[in-house]
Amino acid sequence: MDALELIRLNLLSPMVLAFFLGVLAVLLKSDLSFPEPLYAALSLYLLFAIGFKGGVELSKTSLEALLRPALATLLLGVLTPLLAYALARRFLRVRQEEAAALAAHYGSVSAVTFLAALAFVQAAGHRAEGFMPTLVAFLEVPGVVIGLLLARARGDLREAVREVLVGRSVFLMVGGLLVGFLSGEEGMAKVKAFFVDPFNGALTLFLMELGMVAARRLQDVRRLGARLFAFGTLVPLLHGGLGLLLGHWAGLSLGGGVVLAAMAASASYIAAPAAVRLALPQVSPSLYIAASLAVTFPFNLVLGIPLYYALGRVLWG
């Protein structure tokens, strides 16, 4: 498969394709748009399946091959922020609040982008191991909670924490990661016709909304600069390759090593804004909304996971 055949297969997938629809109508300014519960409910089952599928996976995983992959994420958990902070401390010349806060979401999951690498190698013949929801959460926490240590963040930092515990993407994920876990093969048989089959057009209609969302971010991009844009795309770059690597260390298939590169490349809009508003009010969401959701999630979903993919080929050999 060419360079020209692997962005071909991600732009006309069904998910990428619903992306650039919202995209769309938000620039031609049409009425659509998706009600609040519709939203939220996508975002509950989206988050539930995910964990439920990698829990029923696990139950068939011993210890022992995914000691070195829980390893690695984690060594990502750590990384990344610290790389993202200091990038944006030199190249965009931002406070220090306001760097601690970009480093909290680059540290962080995009589950959507997740979720998007995952049916990406699947359509390009390769499986990730199935306990790749479990490395998602292992990177969610860290990313976050070393990104607002980074701001000195004093009082309400411990609050952030349990926020990012108990909010929805980690707890759905976790808890549907147990679900999946105890019940195993014999659970999943019994839900399959809800959880798996509908899965992937749940997903396609979460991104036609994340594409309206993105649109009304432009401006924001358009404000902060080419700087915001070049940060945006080079970091992902960065912290993918970083993954590529470490999931090459720790004996990951192709398949996985670039579902783990895309997750590293990724910058959280679910857990990380709700930890970052908490704990840093002075910091504008502005800053970090633009540059995750209207800069890195496109790219990751155009660009970023066919170049992780073609890098991972080569490593991989």
Contents of the next structure:
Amino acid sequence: MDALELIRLNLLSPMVLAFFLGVLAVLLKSDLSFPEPLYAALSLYLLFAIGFKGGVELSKTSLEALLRPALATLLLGVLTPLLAYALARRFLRVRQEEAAALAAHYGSVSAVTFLAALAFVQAAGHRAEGFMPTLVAFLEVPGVVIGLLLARARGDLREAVREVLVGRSVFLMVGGLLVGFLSGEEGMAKVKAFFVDPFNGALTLFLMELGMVAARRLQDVRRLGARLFAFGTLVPLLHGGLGLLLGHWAGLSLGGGVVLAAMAASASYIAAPAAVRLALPQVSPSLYIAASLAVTFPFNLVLGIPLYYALGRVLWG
Amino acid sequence: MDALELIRLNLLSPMVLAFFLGVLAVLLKSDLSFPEPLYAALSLYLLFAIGFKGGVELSKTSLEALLRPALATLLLGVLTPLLAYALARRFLRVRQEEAAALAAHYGSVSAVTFLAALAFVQAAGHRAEGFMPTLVAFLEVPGVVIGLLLARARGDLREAVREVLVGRSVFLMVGGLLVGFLSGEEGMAKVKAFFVDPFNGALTLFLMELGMVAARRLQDVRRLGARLFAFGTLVPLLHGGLGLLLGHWAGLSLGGGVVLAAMAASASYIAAPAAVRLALPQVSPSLYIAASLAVTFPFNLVLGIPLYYALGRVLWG
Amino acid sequence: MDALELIRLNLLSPMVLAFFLGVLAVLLKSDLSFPEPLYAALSLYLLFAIGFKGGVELSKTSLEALLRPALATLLLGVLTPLLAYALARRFLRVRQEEAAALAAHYGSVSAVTFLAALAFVQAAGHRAEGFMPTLVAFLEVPGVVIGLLLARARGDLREAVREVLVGRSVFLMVGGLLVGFLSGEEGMAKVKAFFVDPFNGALTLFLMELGMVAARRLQDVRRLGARLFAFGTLVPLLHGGLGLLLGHWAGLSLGGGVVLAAMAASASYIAAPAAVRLALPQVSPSLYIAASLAVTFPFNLVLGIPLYYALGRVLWG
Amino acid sequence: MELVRLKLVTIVAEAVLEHRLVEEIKRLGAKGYTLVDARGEGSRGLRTMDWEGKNIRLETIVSEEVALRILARLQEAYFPHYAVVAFVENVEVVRGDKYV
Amino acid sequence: MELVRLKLVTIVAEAVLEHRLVEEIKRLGAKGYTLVDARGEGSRGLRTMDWEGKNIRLETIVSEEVALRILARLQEAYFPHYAVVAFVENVEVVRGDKYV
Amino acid sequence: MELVRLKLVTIVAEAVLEHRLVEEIKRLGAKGYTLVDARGEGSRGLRTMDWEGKNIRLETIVSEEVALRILARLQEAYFPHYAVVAFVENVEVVRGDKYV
Ligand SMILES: Nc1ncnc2c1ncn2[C@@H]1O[C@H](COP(=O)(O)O)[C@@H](O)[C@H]1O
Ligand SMILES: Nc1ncnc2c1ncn2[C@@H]1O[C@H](COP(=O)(O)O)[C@@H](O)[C@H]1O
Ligand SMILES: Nc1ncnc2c1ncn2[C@@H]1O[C@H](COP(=O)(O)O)[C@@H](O)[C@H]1O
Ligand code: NA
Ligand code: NA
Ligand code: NA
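Would you mind giving the form predicted together with a further copy of the same chain, to go alongside the form predicted on its own above?
And the full complex, kicking off with our chain again.
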């Protein structure tokens, strides 16, 4: 399969199509809307389920296998926000705090991009390591911390770290991982029909909603101009490449490496915005939400993931 | 199986029983209530899922097979509102706008009746054509348009058409159809456990809620009298018969013909009420909501669908 | 398997682990929260599903088998509130209305404890009788009635009984039972993928939420002191033992006996609090909600159920 | 357009009282009300959205006389035991006869 | 800190009117609004949270002039046919120029 | 029945501020508050119910002094950067000592 074929396959998956359906709903001014609790329920379900699945897998792998991947992830967690910061300052020419806000977002992870990457590699016949959800937690935190440090927003730093660590995304994923790890295959047998089988369908609905939210942000991108668009596509390519290299170095499988690349390439739009909004109120949220949600997220979903996979196949040989 | 046996089978399905349980909850003044977002989530799920399933089937049929059924549906879309209008004027002796409001409802489709009919023919060992959800969209719009034209509510006509076309019911069903059509069997494999297997169960819960809503409208029917009751049962019989004939002419299978009949026989209570309420505010909503939701919907659910099936078997031979 | 092994198995089930994850979320001040409609939707689903499953089973058993178990349950319904009242007066030294409020709670049933017990005996390779959900309804009502009688809150008695009987928990469970009974195996085949297969997973999510609610009540327990803690663990042991004896006398299977014991041992925290709050406003709700939700519920979930099972195995031989 | 001065009574109470309070205010002369779900904190501690603790916020536009009757009834039967708060404001409405 | 006196107009209406009412008040000069979902009862009977009957509660802080314009428009185009209630209060705000 | 005049401060703000604002008003002397979820539009554009943009509507009954303190604090620390609106009304309550 060449890259184009991969992109086609990816484009025609129900998940990606549902995302575009959501975009369409907004463009056509449909009165379609997801009740807010449905959004919350789906994200809760998806995060816990992915952690749980990972935990069950983890219960079957040696913990020492986790060491190098964890190290690679922490390295990514330090490098990517700095990279994003430098690019934002030089390329977007934004103020220090604005660059820092962007760094916080591009240094941490979008859980849905992570899920989409998992689904993609699975559909391509590979499987990622069971501990990947743990790595998400490792990658989520440093990005936000370094972002706030770059903005010299020290006052709120401790609070911000705490908020990200026990924030619902990280908590649910790590919590699910723990539950899965402790209850193992036996536990899995009991709840598989709820947490595993319907997973991709739930993800499809969720992506429809995300498509609507992203489309509503499109006008912000337009206002902020082409540079933001370029920033939102180049940074993920850079971060994704870095993720592949480090993943390869860490001895991950091809599947795991691609997922790590997608994680590095993604920009948070749940944990980071809340932390940044509180700590850096002077930065307009349109800047970072538009960039991460309306540019980088669809880019990764549609082109990025198949691309990292194509590159990964070269790298893994 | 004779008609009585069919009715018995239908009556004892979990879906129909759940509807009556909902009615009972209201009669017993139980404090049972569905949180509004659950209602919204279920209807979103059901509409998208049915479209999706249809789309996957459609990806396996030639599009020319769609031509005659589409024509038959458009014909129904023009005839049924006119018929309903004439009957309302002559038989119910209501004012012009009131008859027009009723025409808009009885000319378009109730998505849940459509779903119930699909489930019924499936349980009876048949299957409807994959493109039926498309036909729902074709039938939904003309009814409302003609209804408003009959009321001379021209001012809002374009707006009303747009609202029905991109309104959530049509949008979700057609959107699901597109997603299913494009992602095909491969897509289906990924999300079957979410959109297909649990479908009837979700429909059961939804019907419980509809039973509660319908029961709350029962007092409106009582106030409006026996004529409304007669109108709400005779019109579906007429429209259902017409639907069977046209479906047969169009070359649909028995399953498809019965579903088309149920569609024609049903009265909208989502898209039409919103459009009519805005365009014809002088007509009391109790009139059309009570008729379509508290009379026609249960009639179709309990008696109508098995009846159209029994007639269909004669017609199809 | 000895008792310790049973406790270990129980502790490591996803359901129990999820409960503790919920507790942890509150202790760590995570911003995790369940949208209220999700809580309502899950409880609606669980109650109806359990009734439905029971109803289908019931349709295969002779109704006379129900007689003695029903009698045993009614006996429990009278004895347990009186016992709880006496203990509360003597041991906790609370006022008459306070003891009565506690009696109402410990005399009726916690639906989730019931579900957890069912899941436990099933995981241990047994099965409870299909009519158990009916028994829940029988046990739910007398407790509240006798509780209010003990408080001499006669004025509201009839209203309170009606409210419990048609209150959503009893109504959904008995309603589901009816639907299951009438639609039988054929109905089951249609909706199994929704109401049966994903059940334990949904219960897992629900228990996470309950863990959060219980943890928020922990501070109330601390304020009310060690006596309340002792009361909240001794009463279930007593009631559970009584339940086992009566279940054995009634000829239930081991599985059914253990579930009946767990029912007797449990304290209501849905139907009873609402009824008691309205009828006995002078009693602070912290007293009974903390006792039943933050002490007795986790006690039963973690230790009680395996214990009743261990005892049951002795008794059933 | 003629504006009429009336009273807006707002009651915040634990959700379990919804039906009772609606009955009470109707009995005391209110012709309508508007209700939203709420959460809050007061002397009895945080009332979260948990089923057992959520609040409602009930508004009714009434004549001064009915407003006083409602407050008196609340003071007598609800303030002592239940988590209830109420306040009164002056409002102006069109179609004043709709509310009295 | 300087407080400015303005009018708070509250409109309770059937949910189907949401978009229209928002357009109307903006057209008539409102610079912002706040909206919550509600349920209620009035002369047209109980409006529950069922999709077809839920209410919205819309608030907007405006100058007296705009308030009167909004009421006049409601009286002309909405009160006769729709389930709509509206009332006006005096409020004090900081940064009064934000609202006019 | 004695009615006491107090101030009702209503704050509409982006939801992310919920915890902070509750802390602030308590620190400044509020004895309770009532909170509902809301959506709205103002100078910073539409704030929908999407997680990142929803609003809260917070009410607290306080003495005039506390009301002014709250407004001052909002003006100093919130108005410049956050999407926040606040207004003050006169209300009458029974049991005035509950609120001060
Ligand atoms: N000062 C206040 N301002 C606004 N709402 C209040 C105030 N005090 C109490 N409440 C509301 O009234 C409910 C019951 O108050 P309480 O009886 O003091 O616990 C609380 O949950 C709040 O929603
Ligand atoms: N007196 C009232 N006080 C507060 N809200 C009211 C009042 N009357 C009506 N409403 C609200 O306005 C809506 C429409 O009222 P109506 O047009 O009288 O049916 C009702 O559903 C209530 O939410
Ligand atoms: N004039 C107004 N009347 C009522 N609410 C307003 C008004 N202006 C703003 N708001 C509310 O305050 C929030 C923030 O406003 P802003 O800071 O102007 O974007 C909006 O989302 C609205 O909910
Ligand atoms: Na990243
Ligand atoms: Na029709
Ligand atoms: Na009990």
